[in-house]
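First comes one chain, alone, set out as structure tokens in the form predicted alone.
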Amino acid sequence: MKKILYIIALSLFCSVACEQNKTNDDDTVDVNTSSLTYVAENIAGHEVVIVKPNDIEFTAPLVVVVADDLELKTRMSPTPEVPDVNFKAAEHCLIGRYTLCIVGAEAGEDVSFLAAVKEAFPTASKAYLLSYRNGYAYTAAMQMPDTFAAYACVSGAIDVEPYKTLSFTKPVSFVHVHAVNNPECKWEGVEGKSASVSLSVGAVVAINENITYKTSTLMPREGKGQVSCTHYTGGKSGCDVKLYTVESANSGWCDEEFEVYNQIWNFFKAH
């Protein structure tokens, strides 16, 4: 009997693993878009696209994404009247059970509009902020550290002007994802635009007083670059920092190198 149960369990494991590999390697995998609600609105003078699973209320956690392009590398067209949003971002709303609010914003804007975006979802259990290819998450963490439960940045860094004039005043939990060979958002920073990734992450680690760290390696996708995660902990506040380093030139947004959305969402869920 034990042998039979073992064989059944092994078969189930193999079938799940094969299905996961199929999903990871195929960017055209079908998502039941009828399970998602898409809404285009204007909040605080900014265009937004709201995506959420049909069967959850707006009491679900809220993830606000700030980017200069609402399409975020288009992968799907759910309805003609709503701007396209990234395939994987929408897919992970179903997996993570949260509401996604993508906000279009130009570089250098005052981050105060983010408070109005959060207030547009008064029943959300928690709110998190992620910036894509810009430093909004860092600036907001400096200027409004209590507004969001945790912050994230993908392929961005602290903008030069805030880095010159502002500083972190309170510990915050922060996760950063960056490709070392990103040609646009360079790891070492962009002159006149952004600080380096090391300086950006280091500033948060310093205010948190994270005195310990541990680096681990993630399983990369087949044929993709190595991914490592350095986790900074040990601060009295309990706030921590994670830095995902991707050995490639990919921007990191599209889940191509590793399950970036799952990693970020898991970090958010812990805060």
Given for the second form:
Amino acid sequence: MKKILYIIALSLFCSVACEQNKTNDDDTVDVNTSSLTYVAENIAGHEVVIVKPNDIEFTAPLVVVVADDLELKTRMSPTPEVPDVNFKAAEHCLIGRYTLCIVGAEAGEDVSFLAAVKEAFPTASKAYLLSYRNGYAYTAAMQMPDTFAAYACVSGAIDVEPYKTLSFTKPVSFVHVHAVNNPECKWEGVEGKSASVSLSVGAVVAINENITYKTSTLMPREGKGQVSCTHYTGGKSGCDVKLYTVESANSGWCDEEFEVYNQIWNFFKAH
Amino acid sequence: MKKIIALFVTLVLCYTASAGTNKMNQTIEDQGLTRRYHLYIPNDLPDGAPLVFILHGYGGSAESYFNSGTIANFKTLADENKMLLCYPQASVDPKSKNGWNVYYPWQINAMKVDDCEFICNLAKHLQTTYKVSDKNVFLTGMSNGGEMCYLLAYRKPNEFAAIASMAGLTLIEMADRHNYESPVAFMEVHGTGDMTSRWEGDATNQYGWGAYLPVPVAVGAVAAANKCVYEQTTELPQVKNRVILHRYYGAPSGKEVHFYEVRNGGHNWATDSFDSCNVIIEFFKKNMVK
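Now that the form predicted alone has been shown, please provide the structure of the form predicted together with its partner chain.
Now the full complex is given, and it begins with the chain already shown.
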């Protein structure tokens, strides 16, 4: 009898574990939105939206996202009927067990504000910065390389104007996601606006003094563009860089092509 | 008889291809050593003419480069553009080979000569002797000579108006000892199938030349130091191997980095895939200081 109960218990455990693994792999999760809390707050004079699991741990890590446009109340409202990309990005904090703080790009260029955002979460074990459709992660990596444990940029690149006077001074760990045919933030750069993706990533690789790289191809999703990941490692600093190259014209999260949120979060977690 | 005719034809071709003066086995005293070099002086070389250094590879010689058919086009181009060509000779290194001191493992503690100083001292000597430009000094070199291109870009960027490395490498020892202090117009030509100076680098010194950076990372470091921001990618008309030019530009100094990726190309001047001598001289001309 004990054996039968044990087998039943084991089967149940395995099915739950498999379900969780499946969830983590394909980036989709059956989210009960009531388990997420959305709060609009004002930090240092700027409106931010904080998204977190209701039962979040006291010391949960913090991910600050600098979004290109911040129509917070509409874009971030938890309505599964309108599951826009930002909603999917937000719900990933349930999987990763972290607090998400979304700020607008107009505030993101103010590095003292970004520092204030981090300070508003004093119990967070780690803090990470991600810029979406803008290059503020690069600007912040130049100006405040010690503030965040790792930096990410999705569909953005180094902003040309601040780069005229700013430079990378310290190694940082950085992940960049970009589609090769992004029509807005073009891979080769946009005159007077954004730098080339290769050169943006290359500048971080150079300051890190990474000495080796390895390129791997991710399992393609049916009908979607191929995704490859080049991982730059080695060097004295211990900081690494990942570049996800997406064969598509996506100018957003590139979450149709691969499990971008998991990949970024896994990179963050490793730092 | 056929051989004699062939030799005669070759001599006539050489004579017509390069009509200037050959000055072989010139010497200069430097750092306690007598260093040799060869010169190619185009006819009617004006005062203030550009000076181009061409550095041979490891175990090679200035003479073999001077007489090389592969890069003979440099002399024709020097005639057309009135440039003084200088082919310096490396000294004998601890492995008893002619080698530029670029911090190969066996050179690091045993080789005292500073070849960066030698090249700069030789430039000054030629400026005095032949009244060539002290601003338009250019450098190219292959393999070990290419490594000298990176080392001089690190150490003496202001001495050269432009530098073009052929199958050169950045040894990690160089990157550890030096930083790029000033922007420099730089070119790299490299075969992705180069089995000597490997495209993917050698982080663990598996192949004995010392640990070195992957070639795209090495070129990226120069582009980053220059603060180049834009990239233009073009494919050259295919002759043999595909050649892709990555042009990095938009730097505040205006100094560009040109990276010629020769798909499946080997350890050579890639002259069978494109006119690399002409591309190098055109790059130098574009970076001429007025």
